[in-house]
Structures are given as C-alpha cells and as structure tokens.
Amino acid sequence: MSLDGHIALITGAGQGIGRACTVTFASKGADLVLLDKNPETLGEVAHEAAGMGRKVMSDVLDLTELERLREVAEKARKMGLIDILVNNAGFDRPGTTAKIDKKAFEEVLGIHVTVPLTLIQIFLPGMRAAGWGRIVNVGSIYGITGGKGEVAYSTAKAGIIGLTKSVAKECGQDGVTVNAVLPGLTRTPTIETFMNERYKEAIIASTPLGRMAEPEEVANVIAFLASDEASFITGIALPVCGGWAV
C-alpha cells in the first residue's frame, strides 16, 4: 500500500479520523496538503507529518468559504498534482425533523456536500488528465441507517453516497476511482468530549464487534481505497461500522 510519488490532500486533518488519516498517509510516503479549521491541532499534525520525511503544506481555513477554499487550492498546486483527495471535514447540527431549523440544515449539507463537490470540481481535471486519481469521501452509516435525532447529518451523509456514485460513474474510463467509507461510532475528540455515554454505550452494545472504532482504523480503509491495491473498486459505500448496521 505504497503511496510514494502521490499528493493527498485531507480536509479536517487536525483531529480524529482527518488526523488519523494525515499520519497514516505519511508512513506510506505521501506528501501532504493538509486543511483545517483549528490553527493548534492542524499545527500539530503537521509538524508530525514533516517529521516522517514529508513535504507538508497546511492552511487553517473555514472550507464553507468556498472562495478562500478555492484560493488556497490553487496554492496547493504548486507542490504538484494532487491526485489523492480525502474529503473527511464535517460538523453535526443535531435536530429532528420538526426542530431543526432551515440555516442549521443547510450549513450540514454545506460542509459534507457542497465542499467534497467543490473540490472534486477543482481537482478531478488534473487526476484525469493524468490517468489517475482517488477520491475518498468520509461518510457515516447513518447515510444508510439514518439516525434518531440526526435528520440533518444524516441527510449530508446519504448526500455523500450520491456524489460518490455519480462521480465514480463519469470518471472511471479515465483511471479515476471515487468511493466512500461510511464509519460507525469512532473515537474522535468529538465524540469523546460530547457524547452522552448512555448512548455510546446503546451503540456499543448493537455492534457485533462490542467496541468503538479507533481512527486509525478507518484511516487504513481510506488508504487502502487511495492505494493501487484497490484500483478496480470504485464507486462503493463501505461499512467501517463493526456491523452496526448488520
């Protein structure tokens, strides 16, 4: 799962499955562009990833201001061709479907929809051009499952699926593959600081493997689709769920 000579470019690399992704994709010998919102945590990693030998540039942006986003893509491309793609950035605004309200709504499907669809758009050109890419979109199972509580996230989720599968359709004769791997409950700072334990406790209690995810666990799934060992998959939404959604 060699990833030497390739340039990935990872949104939310500051933490969780972003961060967990960043050093992972180092270790395999990519070079970096690495995005984040949080100036301390996206500083970290990527001193991190500079330690392990790799070219790094970073840039601490809000991703929904999708003229900036542009901007500093194009920065980005003087370091290369960016032909690994990891859309991972996301948030939550939880509600029902009678609470939440419009704005909320809108800002989830902005950062989990419109932003991977932006960069796609800015990105797959070069990949295509070239003969080769990989686009790895960061879902969730709620996507599939839906969640209680979560109309809005899970909305953006099975939003995720779609673009996959119609990305991964238009681009496939041109070397390009474009998939998504939809987690279950995982240990990210999120949910540890956030989540209520009786619910992290129902879902562990529902998933065959009787645990949470570790990031670097779905982090190996996403460098695998981004390696040549997965170069006739494309187009899948992958459970990294334990079988939770069994």
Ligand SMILES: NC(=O)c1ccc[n+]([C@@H]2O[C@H](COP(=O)([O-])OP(=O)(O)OC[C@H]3O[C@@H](n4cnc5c(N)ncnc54)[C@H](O)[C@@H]3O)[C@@H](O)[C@H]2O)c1
The other form holds:
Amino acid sequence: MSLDGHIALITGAGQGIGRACTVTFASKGADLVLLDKNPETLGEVAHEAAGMGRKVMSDVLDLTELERLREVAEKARKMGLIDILVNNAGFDRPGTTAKIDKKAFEEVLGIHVTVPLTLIQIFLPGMRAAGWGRIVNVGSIYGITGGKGEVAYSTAKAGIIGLTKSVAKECGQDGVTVNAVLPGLTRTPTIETFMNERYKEAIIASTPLGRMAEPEEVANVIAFLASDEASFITGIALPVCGGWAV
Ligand SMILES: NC(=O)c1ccc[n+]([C@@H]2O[C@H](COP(=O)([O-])OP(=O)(O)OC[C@H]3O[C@@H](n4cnc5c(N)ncnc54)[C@H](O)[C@@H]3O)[C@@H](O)[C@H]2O)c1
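Requested next: the structure of the form predicted together with the ligand (the form predicted on its own having been shown above).
And the full complex, kicking off with our chain again.
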C-alpha cells in the first residue's frame, strides 16, 4: 500500500490520530501539508516526517479562522496538487441539551463540519480535474449512536457523515472518493489527560475487543482509504471501534 507521488493535507497533525496519520502517511511515501494550532507539537511531527525523507510544509493556525485557513491553503498549493485531504482536527465541548450554550455548540460544529467543508471546497476542484482524489473525514462513533452529555459533539459528528456521503455522490464520477472513519475510544493525549477513568472503563467494558485503540490503528485505516487499494470504496462511514457500537 503506497502513497508515493501524492500530497496529503492533514489537519490536527500535531498529536493523537493526526500525528499517527502523519507518520503512517510519511512511511508510505506521501509528501505532507500539516496544519495545527500547537506550534510545539506540530514542529516536532513535521521534523519527524521530514526526517523520513518526505517533503513537508507545516503551518500553525486556528483552523476555525476561515480567512486565514484559505490563505494557508492557497500557500499549500505551491507544494503541488493536494490530492489527499484528511479532515481530522477536532475538540469537544461536553454538555447536555439543557446545559450547552450556543457559542460552544457552534464552535464544535465549526471545527467538525464547517472547517472540513471549507477545505473540501478548496481542494476538491483540483482533485476532480486530475481525475483522482481521496478525502477522509474523521468522525466518531458518537455520530451514529449519540452520546449522553455530548450533544454538540454527537451532532457535529453526525453532520460530518452527511457531508461525507453528499460529497461522495457529487464527485465519484471524477475519480474522487470520500469516506469517513468513526473511531471509538482511542488512546490520544486528550483522552489520556482529560477523560476520567470511570468513563473510560465503562466504554472499554462495552467494547468487545476489551481495550481502547492505539492512534496508529485508526491511522492505518485512514491510510488504506487514502490509497489506490480502496479505489471502489466511497461514501462509507467506517467504525474503527473494537466493536463498541455493535
Ligand atoms: N481520541 C478518541 O477517543 C476519539 C474518538 C472518536 C473520534 N475522535 C476524533 O478524532 C480526531 C482526532 O482526535 P484526537 O483524540 O487525536 O485529538 P487530540 O485532541 O489528541 O488532537 C487534536 C489535534 O487537533 C488540533 N486542533 C484542535 N482544534 C484545532 C483548531 N481549531 N485549529 C488547529 N488545530 C486544532 C490540536 O491542537 C491537536 O493537535 C478528532 O476529530 C476527534 O473528534 C477521537
């Protein structure tokens, strides 16, 4: 499974699943455009990918500042045709329907739906013109099951599934596939730092594989969907959850 000759843009590349994607994609030969708001972690992962012999451009930005995002995307085009887009960056603002405020709700929809839409609008025309492209959106199991106390996040993650399927229908004839992966609980710095142990244990107890995912296990599926080997797969929302949602 090679990604040689392709340029992949990965959002949220600094840590967790985005970082694992960066290293996996670099190991499969892709050149990379890496975006994140954290200068330290982004610098480290960009250095690591460059050390693997890949061409790397990285930019520090808050992706939800859409004007700045458009400028950075324009700059990224100088690397060449970006024909793989991984919409991964995300964050959570927990809250029930009674507690969530409008600002938090819109921030979560912004990062998980509006930012991916904006990047798709920017890069899809080039992929269609080239007759080959891969878009992989990182959703969540909560996008299909909902999550108690996770009303904004679950709504946003359901939204990205709708976006995935709609764009897939628009551009399939032009050789561009659009898919979503839906991780279950995955051992990333945010989960390790902020999720309380009782909550983690409850999820693991209802996961048939009996553990959380390592970020690389999610990245491997994203890399597969980004490769030629996945040429006849589009519009799917693929759980990578150890059976949690079964
Ligand atoms: N870890 C899990 O258990 C899990 C489960 C299901 C889905 N997901 C999804 O997977 C994706 C990655 O999750 P993760 O756990 O690796 O996250 P993480 O919090 O460990 O890393 C997210 C990265 O995105 C960056 N980022 C966040 N907001 C940004 C912004 N506005 N602008 C620029 N960069 C920004 C952060 O700086 C960070 O480097 C997210 O979309 C998340 O919702 C994660």
